[in-house]
Number of protein chains: 2
Amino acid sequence: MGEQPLVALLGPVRAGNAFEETVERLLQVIKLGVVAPGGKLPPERELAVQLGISRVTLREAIRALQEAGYLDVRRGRYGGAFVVYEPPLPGRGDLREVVRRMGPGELDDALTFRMAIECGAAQVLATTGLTEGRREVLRRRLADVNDAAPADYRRLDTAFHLAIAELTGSALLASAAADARLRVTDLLNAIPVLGPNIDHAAAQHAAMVAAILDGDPEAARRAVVEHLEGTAALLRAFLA
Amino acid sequence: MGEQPLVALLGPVRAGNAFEETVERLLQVIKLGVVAPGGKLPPERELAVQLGISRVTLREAIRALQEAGYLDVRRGRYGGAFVVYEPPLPGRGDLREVVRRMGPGELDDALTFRMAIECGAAQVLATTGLTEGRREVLRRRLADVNDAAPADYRRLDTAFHLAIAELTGSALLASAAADARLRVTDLLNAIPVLGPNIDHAAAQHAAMVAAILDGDPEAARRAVVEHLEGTAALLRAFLA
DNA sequence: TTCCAAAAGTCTGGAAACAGACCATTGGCG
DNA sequence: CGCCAATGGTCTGTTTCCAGACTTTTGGAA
């Protein structure tokens, strides 16, 4: 015996009530830029089905976000819920405050999780034979980040990282990667996007893509580790 | 803006109703051997709190499992819900049937996910400086698997694999690893535990532990890949 | 033998979530 | 200008889920 109860399995079956979970999810969609500022969420009826909740509950969540200033809801044909949120231009936003709001150990947990997921995803992808179409997607995402305007940088960086997991074809892995990214979004949004950091990141991104396209999992691992440790170090620097 | 909707984020907020999810979770606890055969689940009131559901809902789930023959429920002091399930002695259980019940692509999804998670976890652990206590836990779990009676083999194998993720100290990663394992439990339970396979697995397990204790992430990666690909090949062989 | 504590079992009223029908608003198109 | 389709807004009855009080069973301890 001697099994300690494996908290993972005996933990909560559901994170909260449907309303709260929905608010959280929509907030993630907005903050990660899955729907870019100015963009529109799918129609209520459709979105409710996708999220597996009733329209009533979805509307409550949308209203909360509207009142909080994240969405602009317009009726009539061509109406909908439009994203008005602009990520706080990095450089402002108190990083320490964000960290303080996280539980103790939660920061390390998130960084470790992200490291494991992204390493794993990159390696799997490097091991997989990629079709030319998929190679192109990867190159494209990389180019998008490199060409990004400062205001779009985080969003496109997110898209790049998630693309790696998505291209493995594993929905579970894509979902885990999105989760991992979410755990650090607020942190990343709170540190400035500086020229030298972007240059480093670009080189590391390029190394990741090269290793993946090259089918070299070991190089992919090294590139991911270097990149993520760079980010972690940056965070620590801003916290020190 | 040409974003395709990132299914991960726009997917269902909750998997089903509370009852179904609870049944599923308890079944996992039983099948993974988190509570060993003969063992007792926590008291209803306590368990309901841990699972974040009401006692009524929990009781419905327990009753369903009782009627399905997984649990024996006894009242009175020293009563409780006792696990009576014995993993179907491998060799029986129709693997094809299990696979058929999974959705299309779900098998590959699960195997890919598991590969990524376990590779990531092993590497992270190999990169981390481990305390002697933690090293000991790892060695211990390895020894447990090697000494396992056939009936206990899967359970202890599970414990070994999960220990790697847990030792990273990341609850998120431990949870993801448990999830990944769950996705393949039914499959593994449906294939026989054969001597030669156990020997291979033992050698691979040992290689994983050695690489981790050695602080060699690259060797850890190779060992994990070899081990998991061996399992995947075994599955394919039984499906062919 | 009696009592007690810990556990499962039962009941009730209320809140949350849902499904589905229906209403109101809006902008383009004929 | 008037219609129409797409969308958000509202209402109603039903089901699920919950919190909490109460009941019954059981085995050990006094």
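Residue numbers count along the first chain shown, from 1. The model shown is predicted, which means the values in this text are computed figures rather than measured ones. Just so we're on the same page, rigid core means the largest C-alpha set that superposes within 1.5 Å between forms. Compared with the form predicted alone:
- Comparing the forms between the two forms, the C-alpha position of E21 differs by 2 angstroms or more, with the core used for superposition.
- Superposed on the core, the two forms barely differ at Y153: its CA moves less than 2 Å between the two forms.
- A displacement of less than 2 angstroms separates the C-alpha positions of R140 between the two forms, with the rigid core held in common.
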The other form holds:
Amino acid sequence: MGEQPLVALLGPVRAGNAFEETVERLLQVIKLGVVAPGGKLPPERELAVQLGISRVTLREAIRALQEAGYLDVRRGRYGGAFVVYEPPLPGRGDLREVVRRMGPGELDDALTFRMAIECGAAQVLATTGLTEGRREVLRRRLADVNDAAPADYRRLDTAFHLAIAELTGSALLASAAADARLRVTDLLNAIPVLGPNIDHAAAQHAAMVAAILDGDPEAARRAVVEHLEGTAALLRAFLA
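Alternative state: the form predicted alone, after the form predicted in complex with the DNA:
Excluded here are partners and other molecules; the one chain stands alone.
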């Protein structure tokens, strides 16, 4: 079990659309902040094996993302593919524009999908006999988001939420959680990081972790519901 949600996101792609799916997988990693701005993707050889593709296909995908401004490829001993994409700072009207691009009904659908996936992941994890190592990963993800500077908050919040699904050991569930988060990432990035909301989220995150570590799936579900309902309320407030 990796400590970051790279295993599920970078699993084998289908051969028929290898280039397109590789670009999609790498964009997920970049836009979700799994690899932070300035951070480096795994080595080419390792990444090609994880994705089950040739290094030629991988290089084509990386070159496309470099041309699109998401990656910077550096050569030499300390080279590699470095993430240069950073989410834009939220501005007035950004959230409405994101919702407009999503289309009618898609916002509610995305929030419903996220609720179902994250509640299920927390419940499953609470019924899993977690090793001390996995328990420590969860505690560390919680500490990371609690200690995050405003500029890093969304990225580390994402890492915390994805860790819950990743730690279940189900690659399908972890992939679904990443998909659900990606559908609302642009929305969340369009909301300013507000102190009171971060305080509420910290208490809710702590309740989620406590319920999971106590092996209480119903309490874990309730904590996730409370947290995600708060996020939905904040979105609606900025859209009003």
